[in-house]
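A single chain, nothing else alongside it, follows as structure tokens in the form predicted alone.
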Amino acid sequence: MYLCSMSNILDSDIKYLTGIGPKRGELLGKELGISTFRDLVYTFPFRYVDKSKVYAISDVSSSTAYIQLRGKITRMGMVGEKQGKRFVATLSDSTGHIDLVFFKGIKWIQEKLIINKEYIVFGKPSIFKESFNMVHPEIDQVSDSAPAGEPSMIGIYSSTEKLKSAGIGNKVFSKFVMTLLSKHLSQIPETLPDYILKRHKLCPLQYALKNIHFPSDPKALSAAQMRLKFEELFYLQLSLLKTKKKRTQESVGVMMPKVGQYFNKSFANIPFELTGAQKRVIKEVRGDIMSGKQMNRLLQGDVGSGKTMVALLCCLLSADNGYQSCIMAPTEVLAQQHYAGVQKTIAGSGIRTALLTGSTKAKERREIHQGLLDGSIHILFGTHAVIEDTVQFLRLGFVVIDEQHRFGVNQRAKLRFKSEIAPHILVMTATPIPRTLSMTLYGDLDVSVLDELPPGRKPIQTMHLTESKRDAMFAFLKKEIALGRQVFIVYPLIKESETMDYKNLEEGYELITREFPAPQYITAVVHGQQKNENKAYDMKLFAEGRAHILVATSVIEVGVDVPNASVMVIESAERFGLSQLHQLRGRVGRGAEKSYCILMTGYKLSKESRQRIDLMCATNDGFELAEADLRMRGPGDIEGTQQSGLAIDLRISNLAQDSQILQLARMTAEEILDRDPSLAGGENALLVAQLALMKKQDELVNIDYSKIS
């Protein structure tokens, strides 16, 4: 989230910066989203390299990122044929040698390099045929390697192959930033009030921007990072807390004080004791719906913690007070499952429910519409279909949004406005969210946590196997099936290519059907390219126990509840994130039998992949895994992909590492709003301007809050 006052030089189109022009400007926009001077100056390096240090070639290792070497060119020439043709120069020092490889600009580099001349080389080592090389490194003769005034700490920026191919490597990108700062830094206005800068001893914005890109020394870099991180997190918290304060003061909510027969009769049908956590959350919700203010509550609960039961009981309280409820789920499978799952609990209570999805037939749809309008339907279950304009309620009072990160903010707003008085809203997620992330993403919501599992649920045994153990794994599956159990086998979903997903799954399906032949074994298959009716048929086949194995992509990550399934096999488990692995694992262990999760991987695993797999085998605690996931993902990978997946555009903050700055930012925002709730004081005029700019920028980039997870 980057901030600057409006109508200034930073609003200029990037193509007008010296050295860029229309063609490069268009490319920077497409590849990195840089379309203005502001975008460029707020695209920060994700790593810094100390160019004052020169390493020996023998120091190069597989964990080395960018490195600076010094040596003589001892050999050079063209290698390979056709597309594989490349220019290779060998750099040698007293400790060893490394190949410098060039696929483009060959004529220029051939003219530049001279055998037995000494050069300074700066680049990123990679391995090719078990030897290290550097592809397209920066090369300078020793005599001109360090021009006067050049900083020794060099920032490394995110890039793409298209930018590199167009000649916009790190050096050129850095030059663009240097041009902007040298010409326009003095025109960039301050964005934090003076009293905040003094109180927290923060450096001015111009100093911070100069030293975040071109640090004069580590101390200056640290001061710049602190200032920019605080600002980013402070304005985020100020925005969230101001929204919450305004809503709390102004919102009017439906009053629901009564507990009646719908709740009591259904509660008597529950065949088990609610956990202490479930009782606590229902009490928290009751407090909200009796307050006269509109409820906006987030319910976090690990897989299988009983969120759906809490949601149903809250909807029954709504019915007891004469209001209708709606439970919206992201997939048809999940909506159908919720609908079917509550029927035993509400039996004999007089509650009428309905299910509305994309595949609901026209005649049934008309009947549902009528039942909602005349109030005879108390609880509507459904998918996105429930937010269509044609769906109108007589008295909508309570809305539950399950797996809320699958829905955009506008979709949620549509449900809110289906009632004269805004209904109470309970959003639920089965993805455990670390506290720092929760504070950042949901700072305007009240948060409840289901941190207990229902009694009788046995921990799932998780094991890691490689290809050499595949036959043993198949034998184990046959043994479980012989005992009457069922098995999930999941293949990774590759976002870039649905075709690849399908091919991956298709090959797996063929292998499974060979190993588990019909009619002795029945195998169902579910993936994203199926028609809804085919998907529903195969899912039903498995859910009803008529198929022994379900082969699927991670489309089944959310919501499939098959108590008889005791084994989850996750193929290529190294390609899944921790929270996704945990979600998939949660599809088993729902019955009385002992359950297993088998993580299949290749032999070679990266350090991060091995950490993820080891953690999965060590714990079943989703919150512990979520904290670890946040720590491990850190600020981004080595190419600079920073915290992708967050709906909030955090340019510099890292929620895993900056929790203390986040606390400080939130505390500062709270104190300011306690003193001046509407920010009407003259000293806060800048804060009002910055919040307005944030709102404008969010609208411009059309932030989709459905990506929060």
Ligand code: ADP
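Take the two forms, find the largest set of C-alpha atoms that superpose within 1.5 Å, and that set is the rigid core. Numbering follows the first chain given and starts at 1. Keep in mind the model is a prediction, meaning the values are calculated, not measured. What changes on going to the form predicted in complex with adenosine-5'-diphosphate:
With a cut-off of 2 Å and the rigid core superposed, residue 585 has a Cα displacement that falls short of the cut-off between these two forms. Core-superposed comparison between these two forms: the Cα of residue 93 travels 2 Å or more. A movement of the C-alpha atom of residue 163 reaching 2 angstroms or beyond is seen between these two forms when the two forms are aligned on their rigid core.
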Given for the second form:
Amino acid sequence: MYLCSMSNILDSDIKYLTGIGPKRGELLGKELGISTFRDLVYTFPFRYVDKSKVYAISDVSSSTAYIQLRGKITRMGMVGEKQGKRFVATLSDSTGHIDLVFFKGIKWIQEKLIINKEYIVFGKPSIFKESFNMVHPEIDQVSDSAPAGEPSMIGIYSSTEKLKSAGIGNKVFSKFVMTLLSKHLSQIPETLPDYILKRHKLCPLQYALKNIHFPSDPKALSAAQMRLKFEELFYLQLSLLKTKKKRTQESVGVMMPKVGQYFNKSFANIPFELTGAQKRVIKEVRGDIMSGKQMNRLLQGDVGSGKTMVALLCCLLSADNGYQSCIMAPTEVLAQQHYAGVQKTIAGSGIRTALLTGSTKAKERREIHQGLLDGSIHILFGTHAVIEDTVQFLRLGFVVIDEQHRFGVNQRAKLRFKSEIAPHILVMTATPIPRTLSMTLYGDLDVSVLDELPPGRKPIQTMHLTESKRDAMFAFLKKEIALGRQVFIVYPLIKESETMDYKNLEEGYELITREFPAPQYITAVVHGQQKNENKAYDMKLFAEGRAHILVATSVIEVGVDVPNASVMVIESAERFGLSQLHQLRGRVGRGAEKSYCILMTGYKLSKESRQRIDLMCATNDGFELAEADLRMRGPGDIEGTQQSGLAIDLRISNLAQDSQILQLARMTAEEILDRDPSLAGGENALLVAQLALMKKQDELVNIDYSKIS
Ligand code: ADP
Ligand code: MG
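How about the form predicted in complex with adenosine-5'-diphosphate, since we already have the form predicted alone?
Next comes the full complex, this chain leading.
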């Protein structure tokens, strides 16, 4: 059997691979995290280039990635001084010229190149002073390139400057992999049980590894990719689902079967009918809190879908059953607003609430601590401050975390220890997460979705304007204000020192107050550098309708609810991500009036910025935008994934493109766990071994994580 992991060849230290040794081994570890044979074979090319194709120099364009050129060196020599000193050789073919540039390894390349000799050059063009060049390309003499029998598809690996200057370019790197595979491929143990391979017609690991690095043809490459993607996603899902199963089996949850006066009296105060989605989610939560198991539920709902009401009703149920609860928000403004927002609903019900934030005064703070300890406070609202160690509850039973992505897993864990029995946890997010992503990020949580907006919302009309339309835009704002509406104007968060390309808030504020002079117009301003009391004062001014305009940085992104505001102007909109833009837009359209979102940008936009802006103008649907965002930027950049504590460190799968493989992987994992929950069966021994290996690797990574937080 190959299960004995002790003797797995892949555990060998990378320095023992022929051609590497201690020095290069250390460098590979530092630069790419490669410290074992396994790390090396699982470092896959991020793209492939067909080396049988040679392009004309005139074909090079700004969108060209790696290409191969063929031509003569017509000129070469040193250029520049000091830091900028470099060796430049000009390659020419019948269609044009391109400069090949070397900052390092100059002596070697100088000796290698001969004027008027023909070379094959392989690299990635970049633009320098309005013409194309190639920095540190691979160069071969025509005679010694691509010997017969060499595969024409070449894998391109990520690299770093340090590696390149140590002579470990793509060619050398792929030679390392080749060495490993040619010596040890047959010793590499299979990682998926036979029955899974057969059922999904996946190729064996050895075949996959060989062809992912050195594809014999495109078909073999896609078989290899399929197999390796499946393996990656399958084990991720298996481990998430196993955690979830274990937790639901072992966990003990606070029982909350009763619906009592706190709930009923407050419910009677609600001036509107709950949406179908709100009712459904409350039912789902009730199911959980009567199950005797601890609830861990993610509530996703687009901006304005009414999450706060759901959260409040849950907390009231908790109170009816004799338990305290708390609602955490990412910012003070938001915590305050939650707190203030629920007061009308709970009036007369006997529920006692408190607000605890960083700016709560010492005396009040002590009183709140006391009230939590003796149980007289039922619901605590607050920011991160509520998870400080000094805050103790008498009987904490329910915790709501709003805007999940700003809280790390560690912080969530901290809350769990605030009472003997872990409280139920409802995590709410207004950043819609595509299903593929939430399956992976929150694969161990149950998910509820508020997919229905309260009735009467008019869709927000989104427009894209450039500077030349600014006057017209201001005129439009004046018209809206004359109709009694209010206006948000948002600037990107900018550190003072940054270039003046983008209007910063201060300039903006000046411009706005000149254009909209007092006393006819009142302009409030809110930003991160402000003192809390000033911020609160200006916020209040706007929230109460006494200011017409609120100039702000993206601090207002989350939560702020001013139903009378009908226009959201976003300055330098190209600087915001899609989900952020959508969040901001969600600040309007909350009253019954028709609302507008105006995206101001410069004239010149990158392709991606334009796509983002166009998408914003095309749809109001947060989930659609989130899917698009994922496709455009990849999961690593999606807001919240970094802080989620579950780094999506996928080696080969792409959550945006591989959703079908992901579904398949998840289904397979579910079926296996349903049949064999503890994976005790002999046919699953391999799965257990792989999970253990993953855990070991995770732990290695986690050391860093805990240091940061
Ligand atoms: P979000 O999901 O963005 O947190 P909120 O909870 O802030 O949304 O709700 C947005 C607004 O909609 C609030 O003013 C809230 O009172 C109102 N609201 C919530 N549920 C309903 C409903 N069922 N019908 C009408 N208005 C509702
Ligand atoms: Mg909210």
